Each structure stands twice: as C-alpha cells, then as structure tokens.
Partner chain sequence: MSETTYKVPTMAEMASSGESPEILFWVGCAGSFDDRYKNVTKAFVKILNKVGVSFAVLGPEETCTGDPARRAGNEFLFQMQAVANIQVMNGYNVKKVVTACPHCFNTIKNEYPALGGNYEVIHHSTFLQQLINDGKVGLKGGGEFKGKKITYHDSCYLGRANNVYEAPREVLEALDAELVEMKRCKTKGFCCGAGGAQMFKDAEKGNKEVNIDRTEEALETGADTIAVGCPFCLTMMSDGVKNKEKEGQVQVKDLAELIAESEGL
Amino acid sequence: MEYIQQVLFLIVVGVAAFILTKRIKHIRSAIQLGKDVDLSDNKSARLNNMLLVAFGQKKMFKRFIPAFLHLLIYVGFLVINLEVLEFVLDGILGTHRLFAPYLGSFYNVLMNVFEFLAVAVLFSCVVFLIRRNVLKVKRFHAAEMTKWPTLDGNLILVIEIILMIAILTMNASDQLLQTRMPDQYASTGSLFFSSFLIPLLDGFGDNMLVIVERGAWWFHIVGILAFSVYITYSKHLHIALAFPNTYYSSLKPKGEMNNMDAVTNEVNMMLGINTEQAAAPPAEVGRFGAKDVNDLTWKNIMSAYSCTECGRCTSECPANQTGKKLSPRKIMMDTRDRADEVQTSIEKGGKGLEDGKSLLGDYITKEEINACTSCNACVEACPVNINPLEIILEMRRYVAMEESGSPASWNSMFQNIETSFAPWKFAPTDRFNWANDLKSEKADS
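In the form predicted together with the partner chain, the structure of this chain alone:
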C-alpha cells in the first residue's frame, strides 16, 4: 500500500512523457516540412541574440507595463521549476520535502522566494486577464483573434493562477500539519504568503488537512504535467521555442532580402556571364517563392510555432493601422495552422500537402500580402525575432514569378523597368537631363 502513491506518480509522469514525446515529434516534423536552410554559422552572435532577446527579454521592454508583468511570470516560471524538481523527487522516492533537512534554514528562504514569485505570477496573470477582457487592449481583439486564440489566451492565465493557488494552499496546510504532527512533517519555518491562508484551513481536522495538502500537491504536479502537454497545442509554446527562434533569427540587416540563387544561375546564363557554378548541373528548382508551407524554410515554420499571438507586430503595422486586411500576426498564425494541418494529415496517412489547399489562397489572401509596405515594423516589434515580412515577400515572389498574378499596376512597373530601366515610363536617354540646368547655373567658387 505504501508504494501506491509512488507507482501512481510514475504512471502519471510516464503518460505525460509519452504524450509530450509524441507532440514534440509532431511539431518537429511540422517544422521540417519547410525547406532546409543552413543557419549554423556565427554561433557566438546567435548565442548573444538568444541571451539578450529570449533570456534577457530585451525587446519586451519596448512596452514597459506588459514587459514588467511578463517578467514576473517568466522569472516565476524559471525559478518555481526548481521546486518542481523537489516535487518529482518526492514523488519518485515517496519522501516529503526531501530538501528541507539538507538545506536547513535556507529552505525557508527558498520557499519564501518561491511563494513571493507565486504571488507575483498570480498578480500578473490577474492583471493580464483584466487587460484582455475588461480593458480590452486593442491588439487582443483583432479579426484573427477568434474563438480559440481568445480562449487559449485566457485558459493559460487561469491555469497559471490555479497552479499558483495550489502551491500556496499546499504550503499553508503543510505549515498547519507541522504544528500538529511535527514528527511526520519537517519544519519549513514560517512562510509569509501562505500564512495568510492558514485561518481558512485551521478548522479542518487532521485527516482533512492531510487530504488538502496531498490534494494540492497532486493537483500542482499533475497540473504542471498536463499544462506542459497543453502548451504543445497552444500559443504558449513560445516558452520553449522563443529560445531556438531567437538563436536562429537573422543576423543580416533587416532591409536585406534573401537572394534566390536559382535565379542568379539563370540570369548569369542569360547574360552570358561565366560563373564557377556554370558547369555544375542546374540545381533542382522547386517553386519560385512560396505558395505553401513546404516552400518556406523550417525557420519560418519554427517562428510560426514560436508566435504567442501578442499582436505587437500587427499593432505597429502601418497597413493594419490604416484598416487594410494585412495582419502580420495572422500571417504567422496561418502558417502555423497550415503546417499543423498538413502534418496532422500526414500522420493520419492523409493527403498532406496534396489536399487541394495551400497557405496562399486558402489561408492568406493576395489582398493581405499586397498591402505590405515592407517597412519592417512587425519584425522590429516582435519580442522573439519572428519575421512575418519574409513570408509575405516569398509569397509575392510566387505570385509574380509562377502565376504572373501581381496587380496590374505592378506588372506595368515591371514592364517599365524592363524597357525603360526605371519604374516610370520615361525615356532612358532622358535620365541625365536633370544636369542640364545645373550645368548652366552659376555657382560661387
């Protein structure tokens, strides 16, 4: 009988690990639907980016209030996970507060710090719930913030609040049990925040108190395991992917568009320029630009899974702010949803990419991508270095080069460049006319 809790615990952890592994495999494969791109260069600059942007939350602080509240949750998450280590060991070994005897009075300090962070997380989550639902911060109520994204956002906050309440309840009942059964419950010393809950539990009998303490313990650990599975279905996956996403983010100037080497080969051949690669067999050219998720890079798809739908990109987007349909956040959400749909279909033995749908057309419209001014406001705004612009521009490449479906006035602009070497229809021989009046103007010397 005495091992039943341990066995149960191992089963719960095992089930969670099994589901998690499956989910991670799913997401990994979805990301690998994208084209390969070598981002293994410049490791120190990349590490630096990751430390500053993901670990250091640098870009969050462009908006101080949400950044500060987010920081509390983030630090809480990192530090409270140390306590989870004790939870897991206790669960496996059948012990209670394994570290308490070893850490002595430091254990009390540690527990008080954890409790402070738990309260800070709780506070931030409550404020965030109010911001979302009562103050209705605009960026959380855009067209793409439909049922699930809105529910997802609220669920995460509510779950975090409940998990924090479980910790505090557990500590409060534990403190009471320490006074009633000092032999079985190691002293933690007085814990500041949970002490406020003691009067609520004081009336309980010993048995009931044990049940409350164990209940809260189980609730917290099972809750955490369930939550970790949940986040693989949620925008909250950013807590894991923000790190690789910033590590692999672009080190180039924001204005630089990727060169299409396949096109370079053709252009060189057309212009009769000999290059070293000319002798090599032409690389297999799939599609020019991007129509579906497999035309994007794995990095684009990883970014899509890293997006937490905060909408800072969209709220800075000039097209969006002036009422156009484009929303950079929606571009990322669509990319993730499409990748997930394709991958899920493949896993079920379905049609995958060949389901008659595509990212461009069924998820993202031309009207959206055409509205982009390529101003990089979305890229600048993203706290985890996601680049929606890259996806938009790749789609424009597909429309222009595979479909010849660009807006008519762009097609005339292309024609002007081809024939007059300027986007406007002027005679190329007139290009230097501006200098004529200048040459006759008198200047002091």
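All of these numbers come straight from a predicted model, not from anything done at the bench. In this text, the rigid core denotes the largest set of C-alpha atoms whose superposition between the two forms falls within 1.5 Å. Residue numbers count along the first chain shown, from 1. What changes on going to the form predicted on its own:
Put the two forms on the same core and the Cα of Pro428 is off by 2 Å or more between the two forms. The two forms, fitted on the rigid core, differ between the two forms by 2 Å or more at the CA of Val267.
What about the form predicted on its own, after the form predicted together with the partner chain?
Partners and other molecules have been left off, which leaves just the chain.
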C-alpha cells in the first residue's frame, strides 16, 4: 500500500509538472511576441525596486486594511510552503512527518506557527469574500469585471479557504492517531488551532481517522499542485510575475515619454544637431506606435500578464471617475487577452497576428485611449509597477502618425506646436505681449 501511494504521488506530480511546463512555455512565447527592449541597466536600482515593491509590498500599504490582510495571505503562502516541502518528501519517500523526529520540540513550534498562519489566511480570505460579494467594493464590479474575472477572484479565495481547512483537519486527525497508534504516528505535541477540531473527529474509529487524515493530506497536496497550474490561467499569475515585472519596471521619472529613436535622429539631423545616432542613416521604421501586441515591447506584455486586476489604477483614474470609458485595468486585461489569443492561434497552426483583428479597434477603442489625461495616476497606484500609460501612448502615436486619426482639435494643437511652438495659434514673437500689457497698466497707475 505504501508503494502504491508513492507511485500515485509521483504520477500526480509528473502530470502537474508537465502541464505547468507547457503553460510556462506558452506564456513565455506570448510575452516574446513583443519587441525587444534592453532593460539590463542599473541592476542595483532594479533589485531595490523588486525588494521594496514586490517582496516588501511597499505600494500596497497606501490602503492599509486590504494591504494588511493581503500581507497575512502573502506571508502565509511563503511560510506554509515550507510544510509543503515535508508533504512532498513524505510522498516521495513514503514517510510520515519526516522532519518530526529530527526537529524534536522545535517541530511543535513550527507546526503551531504554520497553523496560526493558516487561520490568518483563512480569516483574510473570508474578509476579502465579504468585501467582494457583500460590501461590493466598487472597483471589483466595473464593466470589465465580467463573469470570468469575478468568478476567478472568488474561486481563488474559496480554494485557499478549503486548503487551509484541509491542513487543520489533517493535523487534528493526526493528533488523535498519535494517541491511538503511537508506534505509527510520530508525536507532534499539542497544536493549538487544530485542537478545536478534535471533538468533531473523536467519535471516528481508527480506520476512519486514517482515511480522514490521508484524505486531507492528499487533498492538500493535489490542491497545491492544481493551484500551481490554475494560476497560469488566472490573474494570480502575479504571484510569480510581480517579481520580474517590478525588476524590469521603468527607472525614468513618471511622465517622461519614450521617444522613437528613428524620429529623434531625423529631427536632430534637420536641426543640425550632431549626434552619434544622427551620423548614421536612420533605421527603417516598420510602424509608428502600436496597433497590435507585436508593436508593444515584451515588457508591456509581461505587465499585462502580471496584472492583479485589483482595480486600483482604474479607481484612481480621473477620466474613469468622470464617466469616461477609459479603464487602465481593462487596457492591461485586453492586452493580455490579445497576446494569449495570438499565441494560442500560433500554437494551433492558425493565422496568429494575421487573423484580421488587432489590439487597437477590436479590443481597445480610440474613445478609450483619447480619454487618457496622461496624468500617471494609474502608474502611481499599481502595486506591482504596471504602466498602462505606455500602451495608451503607443496606440495614440499609431493613430496620430499612421492614420492621422486624432481628433480635429488635437490636430490643430499639433500644427500650432509645429509652427508656433505653442498649443495656441499666435506667433512666437507675440508670446510675451501679455507682459507688456501688464507693464503698461502698471505705468498708468
């Protein structure tokens, strides 16, 4: 029987590893649909960003209550996985509580810490479910939060609650078995939280207790493996991608726009500015701005897959607050969905990017991108340093430079800037006439 369990365990792990590897390759290929960009500079600053924002949860604490609850889940996720290591080794070796004999009384301390975190995770998930479904926090019920995004958010919370209950049930039944079969079950000492479940199981016979303990053990380890696969289809992929996404996030001051090198070089040459880039012939430009995901950078697409769908960006967006259709969260969700659609098509031998659709138009409308004020509120609000504004500006650039499709008032402004160096239509020599008028008024007085 022991060997059967080991074989079954290895089969389950092998299946999960196969599916997970396939999903990781899919997501990696989807991210690589984007253009290459070198983000290898200033490694110390990037590492500092990652440690503070992703690992340290720095930007989460702008809203303390959800941040604190999220921290409990985050710490619980990291620490409880140490216990999962024992689960895995027990499954491979056919042992039971492998570390207990070696750690002695310290094992009891560790198990109590794990149980405390399990209860903290359970409590936090219950509160988050209440916030989503009872209090109905506005940012979780926007237009883009359709059936799947809403179900996904609730489903992951329910799964985490069930997994935590499985741990406590396993420990409670195990404590009873330690007293009934001390020769087969190593002593862990008294465990505070799971002890409350012992009266519910005390009436079970020995065989039933073994079934409950093994069932909870299998449920938890299979649940963890299934969860690992599930997050690759879910917004919870940020558990993994938040770290590289913050590491590769922009180090430029917020508000600094990315210029196209080919255009900058040409302007410099026209102005007689000698630069190393201007000395060489400008590279051929395939497309100005972005129409589809392949016109964005791989970092833009990684950010889309890193999106937590928390809606902080949209709740801070002044355009969205005034009733405009723009939602920075939707921009990221649409970018991810389009990249995933294209990559899936390529893997199936389909048309890929040549399917007659594009990110701009079929997913994101001109009305949405034109509503953006370029204020960077969404960039500042994002807890994992996602920059929806970069995508919006690239699509605006495409509309303006490739389609000449900007609003008429914008085109007038562009022309005035080009000819008069100001958004208003008056000669540069008249720019300070208002100051002369003030001098005249002062002299008269």
